[in-house]
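Below you'll find only one chain, the form predicted alone, shown as C-alpha cells.
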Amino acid sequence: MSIQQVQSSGIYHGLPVYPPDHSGLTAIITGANGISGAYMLRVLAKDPNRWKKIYCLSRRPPLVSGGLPENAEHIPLDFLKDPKEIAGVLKEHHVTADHVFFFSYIQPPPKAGSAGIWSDAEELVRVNSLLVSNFLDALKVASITPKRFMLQTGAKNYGVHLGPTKVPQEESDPRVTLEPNFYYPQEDLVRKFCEETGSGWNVCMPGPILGAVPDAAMNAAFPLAVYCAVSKKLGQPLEFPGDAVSWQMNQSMSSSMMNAYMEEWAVLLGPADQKYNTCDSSAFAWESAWPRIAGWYGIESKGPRDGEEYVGNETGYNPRGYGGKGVTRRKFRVADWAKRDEVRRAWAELAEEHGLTQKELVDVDRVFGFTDGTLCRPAPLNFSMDKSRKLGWHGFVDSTESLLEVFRDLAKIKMIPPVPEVKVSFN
C-alpha cells in the first residue's frame, strides 16, 4: 500500500506534497508572458527553497505585481532567430535547467475569408515547430541538458478542432492526420532531443485555458468577462449563444494555475516520458456555470429556449470515423457581436470610466473566436484523467470558482472593470 500526502491552496485542492530534497532546483520557463507559462512562473516561484533560480524567456516580460519574484530572472529571445544567437544569449547569462518548461507559441492569422482560428494549418506547423527546433538546437549549442522537458500542447492532439472525436478522450488515443497538426512535430522534435541528450520528457494537453495576462489570445475568460460587463452596461441580460445541446455540452476546463501544479508534478514526481491530459478534473457545462457568472453581475440569464431560430454550421471532418461531422447551432457569434457599434461604444465607455488598458477592443476574431468554440461545441470535451490519477496526480478546482478568480485577476490588471459579485454560490 503506497500513501500520498495532499494539500490545499486556497481554491485548489488535492495538490502534492513534496519531499524535502526536492530542492535547490533551476528551471526555464518559455514563453513566460503567456497566460500558460506566467501561472507556471507564480507556481514555481512559491517555494524559493525548491526553485533556487527561474529563468523566464520571453520576448517580453511577464507582468508580475510588485515585480519579478526574487529567485527568477527575464531573458529577453525570439525563437524565431538563429539556435547559435539564442544560445549565445543563455551562455551570457549562465543558465541552467534541471527542467524546462516550453509554452512557446505563435498565432498566424486564419486564411482569408475562413473565420476558423486555425484555418492555416501549414504555416501554424511552419513557425510552432520552428520555435521548438531552433530552442532545442540553442541548448544544444549551449551545453543545456536538463532531466525533464515538459511540452505543453492542448485538445488539438485529439482533433477536437476539426469535429466530433472518441470519448472519453484517453493520452493512448492515435493521431489524428486529417490535416497538419503542428502538436505532432513538436513532439517529434522534442522526444528526438531527450533520446539523443538522455533527458525525459513530458507533454501536457489542456482543453481550454482559464488565465489573467495582458494578452488575450487564446483566453476563454477574457471575452467571457467583456460579454458580461457590456451586457450589464446596456441593461441587457446575459444571453446563451447556442441551443440546448452546446448548453448542457461536457466540457474539461483547464485552469492556467491548476495546469502549472500538474505540470510541476510531472516533471518532479510523474514518470518520465508520458502524455498527460491536463485539466481541473471538475464536472461542467454552461447550464450550470452560465446563471451563476451572470449572477456575480446582478444580470438576468437567458439559456436556449423553445422556438428560437439557429444558424447551424457543420465541421470540415468527423475525427470519430462514424455518425456523420458534428453540428454547432447559434443564435449569433460573441465575435460578431463584439463588432456591434453599441457594444463597441460601451467598451469604451468602460474603459474610460475604469481606466482600463484596452480603450477598444481589437483583434475581435481571434480573440473572441476562441471563447465561441469554447461556448459552442460539435461534441464532448470530455478528458479522462484516469492515468495520472493512477500515477499520483489528485488535483482539483471548480472550474466555475476558478472562472470568478480569473475575472478578479483581469480585473487587478485592468483588462475588465471591476467584478460587481452582486451574487456568488457554487456546489
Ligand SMILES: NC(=O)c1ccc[n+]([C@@H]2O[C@H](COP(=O)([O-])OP(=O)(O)OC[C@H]3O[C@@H](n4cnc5c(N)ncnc54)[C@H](OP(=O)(O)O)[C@@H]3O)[C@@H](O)[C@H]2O)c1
Given for the second form:
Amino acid sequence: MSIQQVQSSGIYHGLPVYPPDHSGLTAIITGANGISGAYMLRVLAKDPNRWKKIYCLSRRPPLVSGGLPENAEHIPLDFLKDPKEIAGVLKEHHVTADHVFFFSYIQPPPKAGSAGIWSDAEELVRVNSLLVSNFLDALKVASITPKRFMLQTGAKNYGVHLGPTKVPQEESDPRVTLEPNFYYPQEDLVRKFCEETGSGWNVCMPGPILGAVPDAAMNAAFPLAVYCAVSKKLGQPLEFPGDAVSWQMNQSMSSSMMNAYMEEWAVLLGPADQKYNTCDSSAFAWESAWPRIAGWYGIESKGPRDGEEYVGNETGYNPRGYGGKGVTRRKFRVADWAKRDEVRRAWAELAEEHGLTQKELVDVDRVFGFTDGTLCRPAPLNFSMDKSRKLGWHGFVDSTESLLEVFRDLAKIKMIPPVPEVKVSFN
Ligand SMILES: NC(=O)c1ccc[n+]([C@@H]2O[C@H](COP(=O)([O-])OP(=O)(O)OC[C@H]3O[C@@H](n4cnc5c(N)ncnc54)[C@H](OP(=O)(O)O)[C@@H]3O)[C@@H](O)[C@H]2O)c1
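Alright, leaving the form predicted alone aside, put up the form predicted together with this ligand.
Full assembly next; the chain just shown is listed first.
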C-alpha cells in the first residue's frame, strides 16, 4: 500500500506535498505573460526554496502588480528569430533550466470568409511549430538540457474543434488527422529533442482555460464577465444563448491555476514521457453554473425555454466517425451581441466609470467567438482523469468557484468592473 499526502490551498484541493529534497531548482517558463504561463509563474513563485530561479521568456514582460517575484527574471525573446540568436541571449543571461514549461502560442487570423478562430490550420501549424523548433534548437546551442520539458497543448488534440469526438477523451485516443493539427508536430518535435538529449517530456492538455490576464489569444472568462456586467447595466437578464442540449452539456473546464499545479506535479513527481488531460476534475454544465453567475450580478438567469427558436449550425467534420456531424443551436451569438450599439455604449460608460483598461471592446469576433464555442458545444468535453489519478495526481477545484475567483482577479487588473457578488453560493 502506498500513502500519499495532499493539501488544500484556498479553493484548490488535493494538491501534492513535495518532499523537502525538491529544492534549489531552476525553471524556464515560455509565454509567462499569457493566460497559462502567468499562472505557472504564480505557482512556482510561491516556493522560492523549491524554485530558486524562474526565467520568463516572451516578447513582452509578465504583468505582475508590484513587479516580478524576486526569484523570477524576464528575458525578452522572440522565438520566430534565428535559434542562434535566441541561444546567444540565453547564454548572455546565464540561463539554466532543470525544467521547462512551454506555453508560447501564436493564433493567426482566421482564413478569409471564415469566422472560425482556428480555421487557418496550415498557418497555425507553421508558426507554432517554428516557436517550438527554434526554441529547442536554441536550447541545444546554449547547452541547456532540462530534466523535463513540459509542453502544453489542449483539447484540440482530440479534434473537439472539428466536431463530435469519442467520449470520454482519453490520452491513449488516436490522433485525428481530418485537418493539420499544430499540436502533433509540436509534440513530435519535443519527443525528438528528448530522445536526442536524454531529457524527459510531458504533454499537458487543458480544455477551456479560466484565467485572468490582460491579453490572451483565448480567454473564456473575460467575455462572459463583460456579458454579465453589461447585462446588469442595461437591466437585462443573463440570457443563455444556446438550447437545452448546450445548457446541459458536460464539459471539463481547466482553471489556469489548477493547470499550473498539475504541470508542476507532472515534472516533479509524475513519471517522464507521459501525456495528460489537464482539468479541474469538477462536474460542470452551464445549467448549474449560469444561475450562480447571474446571482453574483444580482440579475435574472434566463435559460432555454420551450417554444424558442434556434439557428442550427453543423460542424465541419465528424471525428468520432459515426452518428453524423455535430449541431449547435443558438438564439444568438455573444460575438454579435457585443457589436450592438447599446452594448458598446454601455461598455464605454462602465469603462469610464471604473477606469477600465479597455475603453472599447476590441477584436470582438476572436475574443467573444471563443466564449460562444464554450457556451454551445456540439458534443461533450469529458476528459478522463483516470490515468493521472492512477499515477498520483489528485488536484480538484470547483470550476464555478474558480470562475468567481477569476472574475475577481479580472476586476483587480481593471479588465472588468468590480463583481457585485449579490448572491454567492456553491454546491
Ligand atoms: N487559452 C485557452 O483557453 C486554451 C485552452 C486549451 C489549450 N490552450 C493551449 O495552451 C497553449 C498556450 O496557450 P495560451 O492560451 O496560454 O496562450 P496565450 O495566453 O495567448 O499566450 C501566448 C504566449 O506566447 C507568447 N508569444 C507569442 N508570440 C511569441 C513569439 N514570437 N516569441 C515568443 N513568445 C511569443 C506571448 O507573449 P508575447 O506576445 O509577449 O511574446 C504569450 O506569453 C496553446 O497551445 C493553446 O492552444 C489554450
